[in-house]
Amino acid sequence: MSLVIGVVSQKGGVGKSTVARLIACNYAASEWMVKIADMDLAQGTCTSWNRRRLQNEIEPKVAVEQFLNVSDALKTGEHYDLVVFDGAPHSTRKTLDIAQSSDLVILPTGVSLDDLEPTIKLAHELKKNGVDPAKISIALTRAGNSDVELSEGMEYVKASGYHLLDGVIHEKTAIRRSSDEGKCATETPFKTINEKVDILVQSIVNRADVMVRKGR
């Protein structure tokens, strides 16, 4: 059975296929067979990505796919040992169906309000459908270079009740510039935000391993 790993959000803008990339770059890193499951068929941003990925011959390789439903996506899933699904940027009916069938389920946010509010929204509209809370994670990512926003988005999320991922992924041209070649957000140029944002693939990690114990 295939680790699932759901990415989603209640708008764009927020990171979210920032995270799906990164989380699948990094198990494909430690030899897993890894499918995107892109369900944002309008855009497909990490579709095209790939595409880039695939013609600049980066390594590891990682397979996307979009899907038009859930069921479709984990049947493909079979042949592989993860599945991060990228849902569309705002939450929808397909929304619920991919926190419902996965492992873990993460809700990237910016730090402010505007980000927020609707990313704990989210959090409470799929605990209440039936949701598992305890899978349920928030990850903070567009973060700027303000310590004390930072500080002030933490203590917003720790207060929902819901888990705060460690590690932060901060606003920097590298990664945007990263992404245009096809790259996750560990393969920047730069050691430093690298090392940075695998705090966050960490604590991605680890949470993952928590829930597929507690479920499993």
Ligand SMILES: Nc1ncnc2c1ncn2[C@@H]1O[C@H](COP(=O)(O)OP(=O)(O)OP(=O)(O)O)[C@@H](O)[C@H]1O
The other form holds:
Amino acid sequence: MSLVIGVVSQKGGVGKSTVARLIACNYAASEWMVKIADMDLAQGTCTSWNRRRLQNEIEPKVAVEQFLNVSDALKTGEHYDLVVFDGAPHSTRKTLDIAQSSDLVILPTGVSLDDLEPTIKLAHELKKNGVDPAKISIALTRAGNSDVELSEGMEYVKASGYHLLDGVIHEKTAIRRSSDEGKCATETPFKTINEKVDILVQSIVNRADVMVRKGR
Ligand SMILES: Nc1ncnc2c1ncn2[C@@H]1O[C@H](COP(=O)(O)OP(=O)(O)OP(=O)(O)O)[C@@H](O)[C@H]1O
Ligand SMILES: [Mg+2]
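Next up, can you give the form predicted in complex with the named molecule of this protein, since the form predicted on its own came first?
Now the complete complex, all chains and molecules, led by this one.
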């Protein structure tokens, strides 16, 4: 049975596709067979990104496919070690389907209240609809330069009771540029950026291990 990680949010542009690609590349670098299920049919962000990755001959390879339904993605996913769902924004029903089918549900969010409030609201909705709250993990993405803003964001998440993943993705042009080349956020030309983002990767891997051991 493959590991399933869902990356979802209600709000657009918070970093779902960035986190999904990050997870996929890093597991693939450890020899896992990885498929990203791109549920964003309108934008197909991960699908286009993977075309650039292939064109630029970047290793490790990851598979990306667009799906209309979660169940179709899971069927194909049986041939993979890991399926990463990149959720579409504003898609309540599919967001719930993804969350219910995932071993770990990651909610990426910026650190402003504009981002944090809808993130915690979505976490509550998922919980209300039967998703084990322990499966829900919040990832801070698109953080700015202010340590105060970041630590207030962390406190806000901790106060909500949901699991806050260690590590933060800061807003960096290099991360955008790398994604333009088909790379993920730990594949930038800058070691310091890659090492910082790797802290988030490691905490996702650890949390996924915990959830799999708990759930199976
Ligand atoms: N840490 C970052 N630094 C710089 N740019 C970033 C960062 N994270 C995301 N971006 C950029 O912000 C935009 C939105 O990110 P992304 O596509 O990952 O969000 P999303 O939640 O998947 O969006 P959508 O809801 O539209 O699917 C993209 O242009 C992406 O390259
Ligand atoms: Mg996206």
